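Form predicted alone, single chain, as structure tokens, below.
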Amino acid sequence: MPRILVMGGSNSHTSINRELARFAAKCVDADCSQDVETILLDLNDFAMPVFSVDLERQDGIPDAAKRFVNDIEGCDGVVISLAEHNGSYSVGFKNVFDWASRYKVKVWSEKPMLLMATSPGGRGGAGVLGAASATFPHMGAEVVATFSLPAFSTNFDSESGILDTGLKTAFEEAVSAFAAKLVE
């Protein structure tokens, strides 16, 4: 049974990106030719001091960063939806990512990834999705598919999922590509 690690790239308890990532995980399970075990990660479980080389020299790499990397290593794929703050990663995600990369440069451990972003606005997290699409492969991610959902509250319903037919089709294609990669 494939195991997927699922997370939203925000430390907000009401994260729309966490909601989209969890919805995608259910769709991956439904689309996959076999059952999928879902491991839900919450960035709040990886609270660490703000990354600094001085802190690293003084105290070493926090155990939370090691746990994050170990969680990734223990799965067969990653589903992540990134929050966009001022055109880039949220500070909560960036801090975990920075610490984890000091423990293991290839943070994503060559795992297949469904990479997404959503936002309340019309760009759907396009800035952070572009940054991650360019960076994550150098950090060990095999980005199988990407998906951006603009205007989250207009285009998503917790019961029905993605409402816009064009966006729904693009989402389903991304999920199918990721699901197929999981069972190769």
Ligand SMILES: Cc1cc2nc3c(=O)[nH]c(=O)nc-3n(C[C@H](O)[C@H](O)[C@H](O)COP(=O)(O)O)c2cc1C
Given for the second form:
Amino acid sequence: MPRILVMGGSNSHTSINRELARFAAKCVDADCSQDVETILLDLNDFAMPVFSVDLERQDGIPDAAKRFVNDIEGCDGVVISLAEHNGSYSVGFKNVFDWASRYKVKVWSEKPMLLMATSPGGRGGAGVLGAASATFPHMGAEVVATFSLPAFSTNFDSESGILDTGLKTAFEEAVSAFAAKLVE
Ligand SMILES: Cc1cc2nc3c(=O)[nH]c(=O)nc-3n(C[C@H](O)[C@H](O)[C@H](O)COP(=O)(O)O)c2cc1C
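Please show me the structure of the same protein in the form predicted in complex with this ligand, now that we have looked at it in the form predicted alone.
Below, the chain from earlier opens the complete complex, with every other chain and molecule after it.
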């Protein structure tokens, strides 16, 4: 049974990106020709000091960073939706990512990835999605599909999912491409 790691790139307890990632994971399970095991990952379980080369030299890499990498190594695919803060990664995600990259440069361990972003605004996290799309493949991600959901509260409903027809089609195509990759 394929195992997918599902996370929001945010440490907010009310994260809309976590909500989107978890919804996408359910859709992957429904779309996939095999049952899918879903592992929900919360960035708050990977609390670490703010990355610094001095701290790394002094104390080494925190166990939480190693755990993050090990969790990725143990799965068959990653579903992630990134929060956008000032056009880039949220600090909560970036800190875990930076520490993890010191343990293993190819953080994503050549796993297939469904890469998404959403925000309350009209650009749907286009900035962070662009940054991650450019960078993650160099860090071991096989980005199978990307999806951006603008205006989250208008376009998403926790029961019905994606409300806008065009966005729903794009989302379903992204989910299907990722689900197919899991059983290749
Ligand atoms: C410090 C800060 C910076 C933000 N910058 C952006 C931004 O550049 N673009 C954007 O679309 N939303 C921005 N927002 C709004 C976030 O998209 C919004 O808070 C969203 O809920 C974050 O995702 P999350 O709920 O998954 O944490 C910002 C929010 C904060 C707190």
